[in-house]
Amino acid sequence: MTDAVDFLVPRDVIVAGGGNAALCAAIAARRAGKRVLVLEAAPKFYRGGNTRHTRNMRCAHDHATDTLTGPYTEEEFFDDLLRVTGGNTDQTLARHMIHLSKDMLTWIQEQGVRFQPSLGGTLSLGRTNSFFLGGGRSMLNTLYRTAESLGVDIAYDAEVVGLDIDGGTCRALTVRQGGADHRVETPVFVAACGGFEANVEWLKEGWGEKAENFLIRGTPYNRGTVTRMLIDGGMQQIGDPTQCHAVAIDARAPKFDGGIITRLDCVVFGVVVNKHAKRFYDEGEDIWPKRYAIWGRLVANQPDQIAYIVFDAPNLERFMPSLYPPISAPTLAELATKLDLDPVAFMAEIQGFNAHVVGGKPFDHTEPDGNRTEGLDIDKTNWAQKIESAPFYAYPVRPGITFTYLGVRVDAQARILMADGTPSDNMFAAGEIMAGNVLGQGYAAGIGMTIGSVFGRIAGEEAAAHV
């Protein structure tokens, strides 16, 4: 492993970033025989960006495997993407990614990564998503070992703070490490260094002051420095600054780096109320893997960006719990008091919900079950159950921002496009920094890793070919 890196040694490909996309790019370029340097802004302990907190990736496949319960065709994947994005995606690029994702299950395993069957309570993804053996950190460590064994140089605490861009060509990077700035010339540059979710001031440009209440699920090092420099350097911007992967996470989580263990997957099992004890959205709109990532945005638009997931005793063990225990009480009134909610308003909301539950079909969280409410201003259209069996439970939740979608536009070769639509001479992008090409809005579980690995591999191979 390289802890001290000589920035004056010539390299063929410079990769900014240290997560899945960056490592896939570095490995692909190195396997093509090129000299590669990875610049990771974080210290070694925190390397890997948001990849550390992942569990799985979504890839098309034609048959069941040892770890996948059935086929997931390219068309089904594409339909799911259209559904969650509302059609706000570059359809040609999305189809290209989905087609190439079929090979990723083999390619990523050739780099040493191993999969396991899905865990219980993990959003019913056993057919569509491949789970990493040991989780995202294990997958990340495996990619680092592979990269290092191939001869990829890795510099930690090495932030790219300057880009020397001449027209569509990146001539050199300014890299800050240990308080000193180094000019690093590069034949080819791959930007794979995440979004700007840890830059609260930038989030405020789109969200306003409410962004102060957001929790950042992942690394505090993704501040969008390279994204901003690329856009300022004449690269074409894509995406809405308010669109992001935002889920409801435990409000007791730390400001940064709480990770996946602070996410709550129990919305479909109960109801969600705001600080005024009012429901504000259909908790049963669709199966959870296609809707869990809308709840961060929904909570972000509630007063004080706080909400509460409320459920009762039979549902306590139907989902993966948070790191923190649920708040519990023997009565609904006592639960309201513990949540600092108006007990009268809270009781009225829950009792009103219970009175409108119809259905009675067997409960099945893996597909829409038709158990619904009728007659409410906001009906719950599936999985509606009366909240009536003590003890009663609740989780306080806030918006948990995973990654942002505003970034740079790329083509099918992962080349960054300039403002006039022509491709850069020597700049490529992969991962969160170009996710907005595929994700104009919405999210489906595991697709962030798909974007990173597929376009990382493309960027590495194309960068090597360019050299």
The other form holds:
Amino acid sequence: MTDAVDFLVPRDVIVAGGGNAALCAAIAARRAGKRVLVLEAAPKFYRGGNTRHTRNMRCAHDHATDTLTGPYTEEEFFDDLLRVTGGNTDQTLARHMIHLSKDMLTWIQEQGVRFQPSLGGTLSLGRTNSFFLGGGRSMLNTLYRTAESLGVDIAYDAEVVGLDIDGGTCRALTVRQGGADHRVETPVFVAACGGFEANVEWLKEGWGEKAENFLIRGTPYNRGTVTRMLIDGGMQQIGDPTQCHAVAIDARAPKFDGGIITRLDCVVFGVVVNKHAKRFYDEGEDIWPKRYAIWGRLVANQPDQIAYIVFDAPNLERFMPSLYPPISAPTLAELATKLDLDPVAFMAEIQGFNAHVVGGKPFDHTEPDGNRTEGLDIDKTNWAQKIESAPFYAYPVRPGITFTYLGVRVDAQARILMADGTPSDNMFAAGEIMAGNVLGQGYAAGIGMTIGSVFGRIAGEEAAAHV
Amino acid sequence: MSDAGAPILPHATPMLAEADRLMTVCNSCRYCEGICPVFPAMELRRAFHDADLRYLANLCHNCGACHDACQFSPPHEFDVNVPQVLAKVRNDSYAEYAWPAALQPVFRRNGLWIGLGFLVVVSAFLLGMIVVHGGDLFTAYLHPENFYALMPHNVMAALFGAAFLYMLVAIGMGALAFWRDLAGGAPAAIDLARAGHQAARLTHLDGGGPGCAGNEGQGGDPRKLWHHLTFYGFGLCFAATCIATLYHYLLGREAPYPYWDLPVVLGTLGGIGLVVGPVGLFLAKMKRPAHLWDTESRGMDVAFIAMLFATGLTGLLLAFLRHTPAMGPMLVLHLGAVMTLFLTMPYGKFVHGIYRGMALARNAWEQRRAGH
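Taking the form predicted on its own as the starting point, write out the structure of the form predicted in complex with the partner chain.
Following is the full complex, with the preceding chain placed first.
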């Protein structure tokens, strides 16, 4: 905790949250001349929720820039969104956001944020996504500096634990800081405090005991406390409550906040087996990023929520270096022992796989290459290569939860709607807490930041106009 | 120490092992790619041997921007502090490459050694001038030969020429060892030009644009200005000395020179830079957050800054007091400072410029070869 914030000083707008959406809302409201207080539940170092692990945002633009390789029209953005969500989106709201995303590129740079060309290994995003110089935490630091220099008050370790909601009006909040609860009255409330991905008890409601074995890719502070209170307070919920975005990450990663660096995207180079040494899904089904996004869920449904990506020597340097080295052994049997798998079953599975590899075409992991197996219960339909050259390698993987979809419904002014569909009086929402309006399922790189920035700015401006 | 990214390769020191761990963590992230050349250079590698790490460490300019941008810096359990760990590896590398090896320990208590060196050199000059040469420190300013009444020009030229040559050889040997460790690389003129440009402008102190950490993101790094004043001040003083030497031997024009002449003009301007720049660098260092640099190098850093400051200040005072009785003592102090600076250059902070320059050249070459 740094500078103590006086909760008794009257404010015009109170923002719960401390990430991209919260800061955009706070800055927009402050620029409209309002007195703004930001309540960040995390300590200062961990401020910013998932924003600290992001690296880019997806905004529509009509022309190439010095950091974007070509145009990305509103229409194309909309088509991409329809595709990744399978149509599970509020189309009016989505079009509204995409339209405003164009100006966001300028607005966010006016707040001091700097872009750079797309990072190495992400050339596929070089046209559509704007990368933050130094990544998400660097971007956040800039937004915080800007907010502070404008005179926004920021309280850390300040969790909103109570909402006094009267009909459609939020009268006051209860803020817990340093073990003491403070009642803070507010003319307007902006909820921009993320999802509940770090709340394992809540995840269990959708996933059962499996959730105990999930790793959380962000900080432990994304607990969804405000989401729950808003829904309980009569606001309309949106998004599948049982779903979350999950990818396969290294099982050796810490329980929380391993971020992006624990990811493993190398299933195409080998096979994936479960704790019984059995394959369970076609590793050659699809290319990145769709492949990346399904394996978390696949592993979640395996016994003990663990799996092993197994490959051999020629593939070791075909993908980005990993945080933890792969487990290696000179023979498959020894590898099985190291992984605590039954060597007999493991050998049988790999040899069975090898015997059914048809292959024959040049291996090319950048597109479906037609090298497949034939005759297995679960064939690998692309990139099938025999696993035969020592040493052999494996990565243990577990589901890594990135974000949740459940949130509250909003309108185009980012105003939270009540269960009966009527707008609340003085409550707005931005960011992950309302992402489900636009992103009902699936994911497209950088879209979470678009939702946060665009709806954050709307919420801030609308909140300011309300006071 | 976190086990995330734990090294597989053997390393000569625990700090090199820690640097390997950090580069392994960073190589699986790469968010800092746009900040400085350390990260693109890292991306060209999958394993980090000691020589790679010393190279990356010398490429780092300690702007600190990557630390502030890092999701995994302390208190995160991954404990990633690239600027500080690379600073330690870099400072260790100065000793490891020093020639002759017997003098490597000088880096350990560098401030003390350089301070003692200054005392010894000044005492030796005093003894030489008074006892051997029979000069009178306080009346020499009245003598028609001025400076040279205390130390004949030829003696001065011989002593300083020898010290300068020794310095060149010793630094050259260190540079050669560093270059060998880098295992080849064949920078072309364009690479040298690029490296020279970056060094001359301190481009990489910009943190990719927004400025260094510990500067509250308020634009440019103030150290850049101080370093420019120091670096170019030193260059002007050096030029003044070279021109004066040419005047003496080629044109037969002997010091002292009139105020408007090149040696005095350049020397005065350079002297001002050498006084103001080091003061700025010293104050910036005192203000620098401890977690961003290697505080164990404080003695070495301050000793070098102090010697530059002493050289500049005594030079200016000598120029302004040369017609007063203070000329003699000032000459002793100025010659002592310059001699100590020359002799200790291979064993102090000065070598940072040599190794960083070479790292920049190597980087320009390898990035061009990689097609970047």
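Numbering follows the first chain given and starts at 1. Just so you know, these numbers come straight off a predicted model, no measurement behind them. Rigid core (definition): largest C-alpha set, two forms, superposition within 1.5 Å.
In this overlay on the rigid core, T169 has a C-alpha that sits less than 2 Å away from its partner position between the two forms. Once the cores line up, the CA of G178 ends up less than 2 angstroms apart between the two forms. Here E74 does not count as shifted, since its C-alpha moves by less than 2 Å between the two forms after the core is aligned. Per-residue C-alpha deviation between the two forms, core superposed: I387, 6.4 Å.
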